[in-house]
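First, one chain by itself in structure tokens, the form predicted alone.
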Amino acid sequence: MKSMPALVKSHAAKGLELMSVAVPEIGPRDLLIKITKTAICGTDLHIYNWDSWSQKNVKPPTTLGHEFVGVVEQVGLEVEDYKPGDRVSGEGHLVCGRCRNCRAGRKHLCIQYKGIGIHTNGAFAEYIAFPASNAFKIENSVKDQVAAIFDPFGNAVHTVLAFDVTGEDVLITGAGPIGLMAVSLCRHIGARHIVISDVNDYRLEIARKLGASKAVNINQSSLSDTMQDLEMKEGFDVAFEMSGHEGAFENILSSLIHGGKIASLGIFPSKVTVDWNLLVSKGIEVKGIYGRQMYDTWYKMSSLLSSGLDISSVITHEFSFDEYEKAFQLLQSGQAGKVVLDWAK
């Protein structure tokens, strides 16, 4: 049996282990993908730290990783649309195909989904066995580094395209990689003012380079002062909540124009207290965003990049996969955007 290196959550404790594991076998509808690059997600960081969410959702030993790009090495007997040599990324939500949402074309809301690298072995390995139905071919013009972050890029695209932002004033709370990609996307599709708030000056500086009108350290400046500086009269038209911080949601409610819209992607660590009377009296529309629309978001991502959208500045560091400890420690420090691991050895 052939073996390969993999980053595994081997024990119910903090950290990961670089192990030699068996190369997975594929079924008739699967692809065997040789991984080129992967990216580290906030979810991977949670699992690395073995927090309460991870303890409920991950059963060691599990190979992590769900953000990837690679090359098809082998195809299952029933696969028709892919061949060896195809460069692919893929949707990390494995859905049942039978529930009401799946049958109605809303697979991203499957009630029985599983996540690769969480509930099943993932892409932090030399190879992954992956359903052909979840794979997505990558255009030749897209570099491997960018293709490796299609998963979180899809979160940004799904969120931003939830509402019309062309000519609008936009507030983004949270300057993590998805928030940063949202800045670039909003600029690309014609938002007027784009304000992003966070407490991390390193990432706020990246946001400025990506086209933010104002990148606000909320511990040092207020959104009301920022709106005055931009000569905004009534408030933001659209807000994207990407921080998972209760105070950020409060700032959104107080800063939105009457009739404003919120697309909320950030996951909060506990229940959030909302001034519902303010939400009602201002006629605010709230939409929860989860994952990517399967697979409409993927086609939109590819088209946006083809039209000139550049998100490469969000990627700030790259390490060899065997330097994973350096990569995770850097992310822990907050002094990084998106971090990529190279598996092409």
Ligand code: NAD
Second form
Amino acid sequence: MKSMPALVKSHAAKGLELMSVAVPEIGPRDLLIKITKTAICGTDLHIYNWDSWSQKNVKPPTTLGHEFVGVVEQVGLEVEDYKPGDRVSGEGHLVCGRCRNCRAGRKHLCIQYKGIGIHTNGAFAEYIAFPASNAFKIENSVKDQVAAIFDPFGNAVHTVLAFDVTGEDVLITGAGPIGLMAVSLCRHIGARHIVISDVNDYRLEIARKLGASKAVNINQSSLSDTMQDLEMKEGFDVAFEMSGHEGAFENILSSLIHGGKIASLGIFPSKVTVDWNLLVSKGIEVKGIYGRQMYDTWYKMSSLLSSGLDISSVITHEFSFDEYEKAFQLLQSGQAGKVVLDWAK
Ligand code: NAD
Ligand code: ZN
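Please give the other form, namely the form predicted in complex with nicotinamide-adenine-dinucleotide, since only the form predicted alone has been shown so far.
Full complex below, order starting with the chain above.
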């Protein structure tokens, strides 16, 4: 049996192991993809740290990784749309295809999806066996580094396009990679003021470069002062919650205009207390955002990039896969945007 390197959650404890595992066999509807680059997601960090969420969701041994780009090496017998040599990324949510939402074309709301690199073996390896139905061809003009982050880019696109932002004032809480991509996208599609908040100055600096009107360290200044600076009188029209921190939700509620809208992507570690009466009296609309629309968001991502959207400065570091410890520590420190691992050795 042919073997390959893979980054595996091998034991129910903190850390990851670089192991030699068998190259996966493909089924009739799968692709065997040779991985070029992968990116590390906050979820991978949770699994690395073996927090309570990971303990409930991951069963070692599991190969991690769901943000990837690679080249098709082999196609299953029933695959018609792909051939060896195609460069692809892919949707990491494997849906059941049988529940009501799947049958109604709302696959991103499947009630029993599985995540690659969480519930099944993922892309932090030389090869992945991947359903052709979930793959997405990458245009030649898109660099490998950017193609490797289509998954979180899709979270940003799905969230930002949930409400109309053209000519609107937008608040983004959280300047993690997804919040940063949201800044670029809001600028690209014609928002007016784009204010982003975080507690991390390294990331706020990237947000400024990407076109934020103001990047606010929420521990040092307030959103009401920022609004005054921008001569905003009644509040933000749209907010994107992209931090998963409770304080951010309070900031949003107090600075949104009456009738404002919230698209909420961030995952909170525990239940959140919300001033519900404020939400009601302001007539605020809230939409939860999960994953990416399958596959509308993927087509939008591709078109947005070819229409000139540039998200490349969100990627701040690249390491070879065997330097994974360094990469995980760096991400943990917060002194990074998106961190990419290279597998093309
Ligand atoms: P990240 O953890 O890298 O970024 C979160 C940022 O929020 C950090 O830079 C942090 O410093 C900042 N922050 C902390 N406290 C804050 C506060 N009070 N106000 C504003 N910012 C604050 O995460 P990411 O990878 O960019 O993802 C963003 C969020 O989206 C995370 O919560 C992640 O779990 C979640 N997520 C959700 C989905 C989904 O499908 N709903 C998918 C991917 C990620
Ligand atoms: Zn389903």
